[in-house]
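Encoded as structure tokens, the following chain is the form predicted alone, with no partner shown.
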Amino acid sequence: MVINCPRGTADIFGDDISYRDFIIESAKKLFKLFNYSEIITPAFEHTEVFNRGIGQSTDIVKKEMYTFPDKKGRSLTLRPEGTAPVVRAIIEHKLYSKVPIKLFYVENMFRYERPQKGRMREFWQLGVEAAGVNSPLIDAEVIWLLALIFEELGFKNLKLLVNSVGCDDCRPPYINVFKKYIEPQVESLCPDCRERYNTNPLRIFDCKVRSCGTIIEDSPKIYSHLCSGCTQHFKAVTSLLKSLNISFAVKEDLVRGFDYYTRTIFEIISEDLESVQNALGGGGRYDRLIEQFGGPPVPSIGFAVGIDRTIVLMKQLNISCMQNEQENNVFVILLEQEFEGYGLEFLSYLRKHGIRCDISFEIKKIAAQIKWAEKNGFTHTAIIGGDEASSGIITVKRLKDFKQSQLNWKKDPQEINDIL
């Protein structure tokens, strides 16, 4: 019986590795420019971390977490998102003693949901968390960083959506207004939204059921019910985005999937894609979360990017991931088994010069090996036989036009730089 990987998980190899590395390396370069340092949290946490952080009324906590008891009966959960574990780490290690804190992560997450293209039960995210700054300036910088990541990856026609979900002062009165508006039609909502009506009404805005969207289409929006402090903060954020020449649209019904968000929230989508799977990344402020975890009041903001979704969209849009690949590389062809030692010496020479290379581990016809080298992305071949081993001169052939060069690699070690 063949054993396959569990449903909703995948083996990552081939082109997907190239895409994944390209995305992560591109993001890490930007994180360094913006002065972020890396944090790695455990793959599982005490369940309370997510119950308290994400919110009991969210779909993630209610339906999607992988929760299990350990051998002593303690409840543990595979992390479904990155912010709550980072907040736990900030408090545990008292990282808040020196603010601002700028952290980034690249980690796998786990959610029990229906697998589909770009959405798996085990998935990879990269994200940032910036803590200790209340100023709208950090909001603008974090949003700027998110937009730059996708520009660096080669995405065009991006649309940045921003909104404010208010604070503990203005959100409760708005929720009362919103609930009063939809109360006459509560029974027409989908089962999930009927429950959200009592537990977390704002989540109704994120429902994908068409009938629910129709019911709330003309409802009051929180954007029009912000207190003066939230209004001023959001105006400052949008003004700073304009200073950076970042195009954006205020989407008054934009919400995010976690209870911890306050004030600024944002999302970036690709306008080249019409499906609901066009969201590339998003995030927002969470000014009360560290305090709710038992730490001091530390205003914070962050975002997350789904690496798997980004790979899917890059492929759909034919965006290349080869920009940072080694341009020239060599496949070494052996004519006889007796030259294997000499071939390894030559591989060592190439690799010391930073040149990606490989060797034919089996003796086959030259034509077949050249064809294999072309198919697997090699730009040059080097053939080693008796003449090459005795003279020390190797013929290097460029595959795109079959131009040949003689390399006296032992006598002139630097000559390879002129040939490739």
Ligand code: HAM
Contents of the next structure:
Amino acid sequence: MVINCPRGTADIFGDDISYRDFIIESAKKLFKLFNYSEIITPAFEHTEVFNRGIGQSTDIVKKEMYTFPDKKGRSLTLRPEGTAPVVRAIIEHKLYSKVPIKLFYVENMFRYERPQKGRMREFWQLGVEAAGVNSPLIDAEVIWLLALIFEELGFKNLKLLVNSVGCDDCRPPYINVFKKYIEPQVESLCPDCRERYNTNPLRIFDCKVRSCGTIIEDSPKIYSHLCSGCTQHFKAVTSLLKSLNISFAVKEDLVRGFDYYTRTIFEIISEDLESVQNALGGGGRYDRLIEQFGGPPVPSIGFAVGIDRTIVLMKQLNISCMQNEQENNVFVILLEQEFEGYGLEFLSYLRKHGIRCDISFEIKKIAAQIKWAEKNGFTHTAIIGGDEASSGIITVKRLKDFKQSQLNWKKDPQEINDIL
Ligand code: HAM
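In place of the form predicted alone, the structure of the form predicted together with the named molecule is requested.
Next comes the full complex, and the chain you just saw is listed first.
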């Protein structure tokens, strides 16, 4: 029986690797320009990291974590997101002693979700966490970086949504106001939202059930209940975004799926993706999280971008992942087995010159070999038979117009650079 990869996971190869490399490389260039350095955390953590970090009443902790006991009975969890592990690492290695600290990661995440296009059980994120700055300046810089990542990739019609979810001073009184407003209609909420009403009322704003949407449509929003500190902070962030010429919309009912957020939250969405998984990236401030993990008070902010979803949309919108003109490369065609040694010597010469090349591992008809080379993205062929081996002169053929050049490779090793 054939064994396939588990539901919600995928093998990544071919074209998808080119897209993925393009996304990661262009983000890494930006991370460097913005002075971020890389962190790699383990693929699994003590379950407590996520229970405490993300929040017990969130969907992720309640329903979506891959949690298992190890052989000694300790509870471990495959990371469903990158922020809580980075916070754990910041405290474990006392990285907060040298704040501000700017870290980025490119990692796979695991969530037990209902798989569909752009929603996987194992997926890849690239993200940043900037710890130790209270100023709205870092909010603006982090959002700027997120917007630039997509601009660099060639996206044009994305929407950047921002909001503030307040702080420990203004959120609890707002939640009381919100609950009072909803109270007469609690029984009309969907079963999930009835539970959210008691455990995590703000998540009702993220419910996709239409009747819940209608109930909360005119409800009071946290945006109008922010304390003066949070209002000032948010005003400063939006005014800095304006001075950076970043277009954004304030979405007063924007909420996010983690309990750790305070003040600024944001998401970048595409209206070309179906609404359930239209978010390409998102993040926000988490000023209390490091403290809640037992560290000192270190206000922080970050975001993550879904790489798989970004690939889906790039393909859908025909955005190319080719950075430069296609590089030149050579397919070496052997005419007879006895020249294999000579062929390998020629491959070694090409590779030393940084030229991607391959060789025909079986002796077949020339026409078939040339066809294969064309189909597999080679730009040139070089044919090796008795004449070439004895004269040392190899004919290099450019496939797009069949232009031929003679290469006396041992006598004039640099000539290949003029030919390709
Ligand atoms: P998140 O919004 O859960 O945030 O995930 C960020 C991005 O990961 C989403 O916008 C989406 O593109 C992608 N993503 C999420 N779930 C899936 C899935 N099942 N399949 C494919 N892609 C998915 C976070 O994870 C926070 N840790 C971001 C953050 C960093 N906040 C502060 N710092």
